[in-house]
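What follows is one chain in structure tokens, specifically the form predicted on its own.
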Amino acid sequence: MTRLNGKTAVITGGATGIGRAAAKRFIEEGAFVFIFGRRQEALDAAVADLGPNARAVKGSVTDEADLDRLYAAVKAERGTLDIVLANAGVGSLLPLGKITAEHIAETFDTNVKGLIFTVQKALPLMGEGGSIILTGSSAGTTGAPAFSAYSASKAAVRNLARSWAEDLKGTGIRVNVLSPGPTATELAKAAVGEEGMKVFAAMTPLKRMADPAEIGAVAAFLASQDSSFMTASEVAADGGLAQI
């Protein structure tokens, strides 16, 4: 398939998990992809795997200067930008009564503030036909014990897409949310552990966790013109977890 032939994409949190799987799918469909992440070793490994149509920029979405370097690199090599997958995110378990200011700051700085500036700083490079994809979560719809800060941050992401679709009227740029359910990534394992992953898998009607490649395939749909009449929408790729 070549649905993304000639397109340029940025994927934050692109070195591992859903971001890396999406980068692989985008490249298979013809895109040139810049992945952005905090760990140089993981970025290097990803680029070695993804091949010549991938570039890596090290940085954090919580640092505006790092984002400026990312988009400067995109502009220098490609000139314009067609797709942004704002995928970087963090999540950890703390129940009500034990939530700390540091926990809230880490969660919202990455999942909300970092996402906002990832998108805002991309806009000068984007134009008609551009696609912005925000990684949400089934947790933004459902409740989960000890996961309230993360869940609230993902509910905020859902509303950002609704509001930005209004802000982007007349630009030809679309913005949608991709909300995975339990997915077998490093982040999920770090957040809930092996036993927690088994619990979440059992909660879905499909009785398993998603492979990151399955989420990457949905991201490619939202990036392509196959979703050309979609904006402000949320696509749930959650094994039915938040749907019934």
Ligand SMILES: NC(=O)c1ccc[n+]([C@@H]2O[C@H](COP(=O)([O-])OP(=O)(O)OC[C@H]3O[C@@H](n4cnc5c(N)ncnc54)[C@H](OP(=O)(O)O)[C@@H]3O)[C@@H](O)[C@H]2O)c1
Second form
Amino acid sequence: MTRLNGKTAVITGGATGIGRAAAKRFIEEGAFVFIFGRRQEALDAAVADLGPNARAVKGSVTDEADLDRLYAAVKAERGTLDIVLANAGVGSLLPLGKITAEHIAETFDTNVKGLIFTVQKALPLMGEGGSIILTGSSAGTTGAPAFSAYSASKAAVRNLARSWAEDLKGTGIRVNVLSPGPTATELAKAAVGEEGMKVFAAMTPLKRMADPAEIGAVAAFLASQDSSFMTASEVAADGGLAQI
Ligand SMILES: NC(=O)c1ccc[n+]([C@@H]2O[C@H](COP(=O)([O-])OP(=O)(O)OC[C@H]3O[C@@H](n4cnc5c(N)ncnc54)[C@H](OP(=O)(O)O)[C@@H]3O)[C@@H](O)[C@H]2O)c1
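Condition change, the form predicted on its own to the form predicted in complex with the named molecule:
Let us now look at the entire complex, which starts with that chain.
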């Protein structure tokens, strides 16, 4: 498919997991992709795999100066930007009673504040036909034991798209949320462990975890003109977990 021919995309958290799978799919569909993350070795491995239409910028979404460097690199090489997949995220478990200020700060600084500045700082490079995709989660809709901070941060992400669709009126830029369910990635393994992953998989009507490529395919749909009449929406790619 060539739905993204000539398009330029930024994917935060694009070196691993869902972001990496989306980068691969975007490039297969014709895009030029900038991936962004904190670990140089992960970025290097991803770019080696993704090929000549990928670039990596090292940095944290929690650092505005890092985001400025990311968009300066995009501007210098491509001039404009068509697609932002604000996907960098962290998640860890702490039950009510054990929640710490550090836990809240880490979760919200990355998943909410970092995502806000990822999008806000992209806007000067974007225009008519632009697509912003925010990675939410089925956890933004459901409850899960010990997962309240993460789940609340993803509920916030879902709501940001509703207000931003209003703020973006007249720009021709769309904004949507892509909410995966349990997906076989580093984050899922670190957050809930192998056993926890099996439990989440069993809870979905499809009885399995997603392969990251299945989420990347939905991201490509939202990035492309195939979703041209969609804004402020949430697309669940969650095996039905939060839909039943
Ligand atoms: N896997 C699931 O079951 C699942 C389900 C629903 C939603 N999600 C969401 O999907 C997104 C991607 O997660 P994943 O499952 O693919 O896990 P992952 O492989 O751990 O991906 C997370 C990515 O975010 C990057 N990242 C984390 N903090 C960052 C920061 N401060 N600045 C820049 N990059 C940062 C990480 O790279 P560095 O560590 O190198 O910075 C990593 O590449 C997250 O938003 C997650 O909440 C995942």
